[in-house]
Structure formats: structure tokens, C-alpha cells
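One chain comes next, on its own, written out as C-alpha cells in the form predicted on its own.
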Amino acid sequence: MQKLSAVEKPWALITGGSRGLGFALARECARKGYHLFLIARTEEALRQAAGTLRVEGDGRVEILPLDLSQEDSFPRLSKALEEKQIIPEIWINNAGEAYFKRFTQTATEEESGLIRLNVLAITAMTRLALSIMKQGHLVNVASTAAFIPGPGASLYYASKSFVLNFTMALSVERKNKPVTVSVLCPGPLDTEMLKMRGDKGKRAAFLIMSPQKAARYALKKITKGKRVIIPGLLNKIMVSCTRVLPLGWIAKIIARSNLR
């Protein structure tokens, strides 16, 4: 894919862009020729991302401190992308939540706020991404943890599930629609999620991915139009098993690997 003239560059639109997979995923955007508009929570770590992209690149990168678990939110984005007159041509839904402990461990709060952002407010960032582009590339960002129960984080399990359910079935829903639709798969990424389950993480340490070379594979495919992203051989692999083993059998073995 050749980097886009500045007249022609064209606005990739991507949450949780301050860090991350969202980061990666910003990073390449923007080395592919695509403006930036990144949200994020934090005000000064979204700052600080859109510093480091625009020393690396040469494109514009706005910037929206939002929490997209709160329903003001999307009013506030309409509202912003109107007034900058902004119609992103890529779009992802990347933001998200996890908690990694039993689900009688879990605070109503973490619960109820993993939930509004995982899947209340994809659902209506799909919707909005819907009514304002007019072509380009939809993406949600699920996980391989959709394919499979996952005691130890039940929730974030069942959410990322959500996903790549939704998705899919709008992606047919959509089919020959100027606006494709794709739901992005990543498996366990060195990031702070990671780093936020100590040595459980390391568990998966031959899965492990930078987030880069999954954001690098994963715009590859998005501007192919593919309906499910999976980067990474080994995910492939571990995808296909989940789809011939019993579910019981594969809740035991994640059990082992995020109870112990």
C-alpha cells in the first residue's frame, strides 16, 4: 500500500489510541498516510502519543480525551468530527476493559464498567461509525479469547465473545456495502494488560506478540476487506483447535492458566 499524497490523505479514527494495541495501530495508520483521530480516557497520555506520532509522521493527529463507558460521549464525537469535518475512512473500535480474577472477586463497579465499554459502547460506536462514514473500513477489536470460556476473567472472556459475534453477523449484514466490516482478533500482546497479570501472563509467553507486528498484519488485512483478523500462525492454530475440542475441556486448561 502506497503512502496517500497530503491532499488525499484521508482520517483513520482509532479508540484507546494513546497506548497500546491502539498506539501500534496508530503508528501504522499514520505510516500508511492516514491523519489521525485518536481517544483515549487520559487527556495527557493521549497528548503524549500525538506527540511521538506527529515527530515520526507528517500527517495531522487530533486528539479527544473521552470515556467512551459514558453515554455524553458519543453525542461529544459526533459533535467534534461534524464541527472538524471529519468522515474517517478507517475506524476502530479498540477500546476496552479486562479484569483477570474469579468473577465473585470482582467488584460491581468493575463489572458494570467492563460491560458499558466492552459492549454497550462498541455497540454504539458501531452505530455512529455507521451513520457518518461513507466508505473505508470498519473494525472491532475482539481477541482470541472470543473463541473460548475463560475462568479467571470471565467477563472480558464472554465480552471479547460478544465482539466477534456482532461483528461478524453485521459483516454479512453489510456485505457489498461501501463500509466493510471486521473484527480484529489479536492474541496476547505485550502491553500493560499483560503486565497487569504478572506471572499468569507469562504463561502464554510462545504467543506473545509486539503490538506493532500485530497492528502491521492486522491494517494489511483490514484494507483487504477481511472479515476475521487472527495475526500470529500459532493464534491461527490455537483458533482452529478451539473449534474441534470440547468447550468443558478448553475451560479446564485456561482455568489452569489464569486460577493458578
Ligand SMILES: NC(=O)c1ccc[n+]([C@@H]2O[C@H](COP(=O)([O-])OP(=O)(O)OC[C@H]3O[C@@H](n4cnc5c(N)ncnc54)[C@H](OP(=O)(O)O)[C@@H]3O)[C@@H](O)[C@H]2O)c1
The other form holds:
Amino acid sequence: MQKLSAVEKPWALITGGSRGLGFALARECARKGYHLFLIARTEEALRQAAGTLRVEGDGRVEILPLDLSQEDSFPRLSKALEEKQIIPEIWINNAGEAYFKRFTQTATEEESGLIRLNVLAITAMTRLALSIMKQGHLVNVASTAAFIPGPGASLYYASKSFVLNFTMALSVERKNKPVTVSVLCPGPLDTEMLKMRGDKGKRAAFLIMSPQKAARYALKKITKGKRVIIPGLLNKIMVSCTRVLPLGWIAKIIARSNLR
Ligand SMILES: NC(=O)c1ccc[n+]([C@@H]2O[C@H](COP(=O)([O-])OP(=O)(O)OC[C@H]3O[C@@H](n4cnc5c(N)ncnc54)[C@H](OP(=O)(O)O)[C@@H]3O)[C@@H](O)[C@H]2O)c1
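May I ask for the structure of the form predicted together with this ligand now, the form predicted on its own having been displayed?
Full complex below, order starting with the chain above.
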């Protein structure tokens, strides 16, 4: 296959692209020949990520520090894309946050911040993406947590259920359109977010996957327009089990793991 010149390359926009799964997805997009547009809050981390990706590949890497839990970030992003004349062909809403504690121990600022980022920003960014993109692939990142209730991180699990159901429904509404819509549902990944769980995060060690492995699998499926993407056979089996077991049982099993 002929290699695309720097000008001809399409763009991939990835939120939370400075580390973890977002960085791994950015690296995979770069390997597949995309220029990168990365968003996160911390400018220095974005600069470092961009530096690494520029050394590894020959595409352009643009960064934009934005806090997506703030409403003014969406018009700012829209303006930046317009000014740079960038129309992404891959758009991945990956940035998300989690709190691993009982609901009553979660501070109201943590609660509203999580809902603003995991629910409201996903909604606003999806709308923005569909108003800008002409063709390609839009992806929202949920989790295998999206399929079940999660005592010990109830808001996080519920927010990911929103992402899963919203995105699946949208994908059906937009069948046969030039922008495909997918929801990516990874299981536990070896990232900063998992570290927040401390020793509890290591309980299902057999399920923990590297973000690179998840990203490589995800990109293959994203470019084929697959609706629901679950990296890893074990994760697929676990999700299938959640479809047949009573949710009350599952909640008790998760409580044992998250709250012990
Ligand atoms: N790790 C897991 O086990 C796991 C499993 C399933 C699904 N997921 C999902 O995968 C996605 C990525 O998770 P991860 O594990 O890679 O997390 P991570 O290592 O904590 O990285 C999160 C990324 O999002 C950015 N970010 C956080 N808050 C933001 C905000 N308000 N505005 C803009 N950017 C923000 C962070 O940069 P700044 O802090 O600089 O903003 C960072 O780049 C999340 O949606 C998560 O729910 C993770």
C-alpha cells in the first residue's frame, strides 16, 4: 500500500490522550497513518506525550489543554478545529474519571465532576463530533463496568452504563451513515485509573490488560465500524455471563470485591 504523505493523512482526535488508554489509542492511530489531535487538562503531560509520538512517527501532533468537565471547553475546541482546518476522521471520547468509594463517602464536587465528564461531556462531544465530521469513526469509551451495577463505585458504573446505552442507540439511529459510531468497553487496564483502586485493583489480576493491547484490538474494530467493542476473550465471557445472571447477584459479587 502506498504511504500517505503528511498533508494527505487523516486526523484522529482523542480526549485523555496524554496517558493510559488514550495515549495507547493515539499511538495506534499514528501507526495507522493518522495525524493526532490530543486533549487533556495538563499541558505539560500533553507536551510530553506529543514529544514521544513525534519521535516515533512522521505525522503531525497537535495538543489542546482543556478541562472537558467545563462547558466552555466545547466552543473552544470547535474554534480550535476550525482555525486549524482540522476535520477528524477518527474521534475518540476517551477521557473519564472514577471514584472507588461508597456513594455516601463521595464528596458532592467529586460526584458532579464525574457526571459532568463521564455523562455531560460525552453527550456534548458526541454532538460536536457529528456536527463536524464528514466521514470516519466516532467512538465513546465505556467499560465492561457498563453492563453491571457497581457497589463501591456506583456512580462510575452507572455513568458507563449511560455511555454504553446512549452510544449503542445512536449507532443504530445512524446506521449506513458515513460516520460509524462505536462504544469501546475495556475491562481493567494497567493505567493510573486502576492504581487509584490500590490493592483492590489487583484482585482480578487475571483480567488486567495493557492499554496497548486493548488499543491495538480496538483500532482494528473501530475502523470496521463495529458497534460494541470488548477487548479480550475473558472480558467477552464475563459480559456474556452478566446477560444471564440476575443483576442482584452480580451486585453482591461486585460489592464483595469493591467494598471488602
Ligand atoms: N483503567 C481501567 O481499568 C479502565 C477500564 C475500563 C474503561 N476505562 C475507561 O478508559 C478511559 C481512559 O481511562 P484510563 O485508565 O486511561 O485513565 P487515566 O490513565 O486516568 O487517563 C485519563 C486521561 O483523561 C484525561 N482527563 C481526565 N479528566 C479530564 C478532563 N476533565 N478533561 C480532559 N481530560 C481529562 C487525563 O489527563 P489530565 O488528568 O491531564 O486531564 C488523562 O489523559 C476512561 O473513560 C475510563 O473510564 C478504564
